[in-house]
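What follows is one chain in structure tokens, specifically the form predicted on its own.
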Amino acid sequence: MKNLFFLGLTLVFSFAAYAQPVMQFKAGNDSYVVEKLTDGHGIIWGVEFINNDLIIFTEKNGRIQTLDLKTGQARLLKNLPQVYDAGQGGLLDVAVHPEFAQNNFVYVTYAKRLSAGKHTTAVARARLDVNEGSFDKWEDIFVARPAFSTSHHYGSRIVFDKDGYVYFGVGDRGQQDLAQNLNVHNGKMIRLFDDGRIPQDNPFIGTPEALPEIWSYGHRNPQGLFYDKKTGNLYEQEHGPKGGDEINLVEKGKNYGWPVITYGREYSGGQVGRGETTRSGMEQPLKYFVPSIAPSSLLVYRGTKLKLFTDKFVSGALALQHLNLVALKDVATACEDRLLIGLNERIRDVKQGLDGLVYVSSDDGRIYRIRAGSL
């Protein structure tokens, strides 16, 4: 991996009222501010929007909270999905339907116990009343199999497209050799109707023993997952092991090589399977990072108001705890800008607002705003 800029930080003590400044950077003439809006939770795992005023964030203990965006207050909701919180396992990612505003439909993905001790990935769906910060009733619109006793892989990130389809990755959970198998969920992404029905021009609809959820396969542990609107692609980001970690275009039907190619090294330092990073009938990722910074979201920057991050992939980072950008043109060999890095916190989530603001949420409890601007 280059050794990349890192842009001067200007740290900040300042922690009198809502929305603290704490760190203050600058690329060439333009000034850029984060803001602490909230702080004192779990690992934020996911966050989404409700409308302009208000987010919505999963914790990986379990909970569910809104942010109101005017007075900064949380709001602990009530009637929650019962979760496994282990490992890399709980309280995964949150997306609110594309309609919500018609059906107040909110999705999450999360880690469902099983018998005999056994654990996987799960979706599940559940109305929420926003006046009385409560859901109704949660259904599982999909569960993934087998389940194994392990607590890590899990994935999972969740998407809508434009058609209202939802797409979401399911992680190998340590069964690397699965994610090429199409009679299992591991190592997929899967594409489905917003209440779980399968739709009938899936790839792998009449394929012998394939599971007809399945959009792509050979995939690792996908954390990062985005429907660009302008394009109307769908981008994957997922953790290589030492090493390898990828972004993708995710296409129909298509095999993105795990554990067959890859750019990264067993924990050992030895290779994987035959140490091969090509091969006939496998997809090359658009971008893969050596070594590895653990990607832990991904975000197409589409808004005007954020000049560098202006139609760049912004991703989190755990290892490294820092704010990963690269440009889409030529990412392949585009230099990275890493941010935030003087917050030495692991960035778990980033979303474009719908003021069209960057927000991240960290693994320390805390969610931030990117604004342009000075102190």
Contents of the next structure:
Amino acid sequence: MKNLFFLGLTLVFSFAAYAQPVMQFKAGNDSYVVEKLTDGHGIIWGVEFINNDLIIFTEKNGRIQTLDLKTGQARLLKNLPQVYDAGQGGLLDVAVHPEFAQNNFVYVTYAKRLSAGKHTTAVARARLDVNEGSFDKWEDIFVARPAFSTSHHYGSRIVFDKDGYVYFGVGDRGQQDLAQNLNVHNGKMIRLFDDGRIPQDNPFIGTPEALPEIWSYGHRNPQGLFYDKKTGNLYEQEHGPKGGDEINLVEKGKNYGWPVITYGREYSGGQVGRGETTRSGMEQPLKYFVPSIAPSSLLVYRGTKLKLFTDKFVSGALALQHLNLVALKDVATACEDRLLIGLNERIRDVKQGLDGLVYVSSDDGRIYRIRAGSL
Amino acid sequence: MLYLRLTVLIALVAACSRAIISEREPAQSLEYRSCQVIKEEMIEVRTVDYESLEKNFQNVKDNVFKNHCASCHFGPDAYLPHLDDYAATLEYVNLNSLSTSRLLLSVEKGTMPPSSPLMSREKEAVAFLRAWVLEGAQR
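Having seen the form predicted on its own, can you show the form predicted in complex with the partner chain?
After this comes the whole thing, all chains and molecules, with the earlier chain placed first.
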């Protein structure tokens, strides 16, 4: 009896107590609080919502956990996919099927070992039994060809559009010129049905030698991807060379220019290719970042709870360690806000929660939530 | 801190803008420009005065486990050991050889928490846990 009473007490207390305020900031007259929700994990690459109270998150080291937003409790899931965790590769993004309540499908992107010393970007799905905390069988719905011995530029975020198509990016894997080649997957955005089948209205279906999964090409290392339900636009953000990180509006069949045109220079200092920034038949970015911020996630915040964020691109910066805000409107020349600088953490993923707040994960193994108001 | 960052930023932006202008003379300057001054303030996490704490389970739980282990070890579905429960925690204490208790080793060898060992950040918390275990892990 005494124990029961005690348990009740701790439940009541832990509800309120687990979210720990770590920072507050002011923009104009509006105050915001940043709360730490969980800590002590590996690099948290992807964060997604299963329902109002449950987050699912991936760690680069291969673990997938859920985070109960009522109690703050993290739970390691069972029957995880086999991933190749080295360099920039590992377990990458996670997405929850729009009809998860009916079919329980969870999708991940990851680095897959294909043969000795060769790896590639792959997408797998499995059904998650939330009560058991366990996946059934993992099934690859896509494996990028070819595989390479390099261990960088895998991409890749994964999103669904309103019709249930799946989109994700495959990085150039360090093979710049192949981004322009339609007979390989690297340097491309891919569009598939949710089970991996290829939609017959994909742009290169009838093009000889072109791979039919391709939706757009000429990408370097796309690590931000967002489907804006409000407008139906698909936005992509990629790590460019120095001074060439980009936000693009991704459209069917278009060429985004890498490595032929770019606003960046090689990190070694030299120019990329012939140093061109425009060419007909190649798309201009909506925005490029000078200096580079190394973006690894992208969101268009359409909520109203955080006024500072409304109708802005929100992206997590790895190298410049902050959360970047820039307005959609006139984005090319718009000013930017840099938040969370004081955390001194590489910001990895950013999502709008079902509660309208913003959730952010970091390479230091933490998930934060930003809310309006003060302590 | 903020001031330092700002100066570094300004220097960076200045350096970049020079490079760009000399190369392609864009119609508009597109480098980083901040919208407004945003004042950030870190919230001090209350530090625990371990000296004044009695060495009992409740204090270990409220100050060490709750702050550093709860996300994984509290609640009915949590990993073993269930550090919110005295009896369950005791199973990881070796009463015949207190200093080799798995509870203590897991922290002192730097394996817990898995990705950000307590040993490397909160020596005082570890010392308090150790003192409690060595005194027999009293309720």
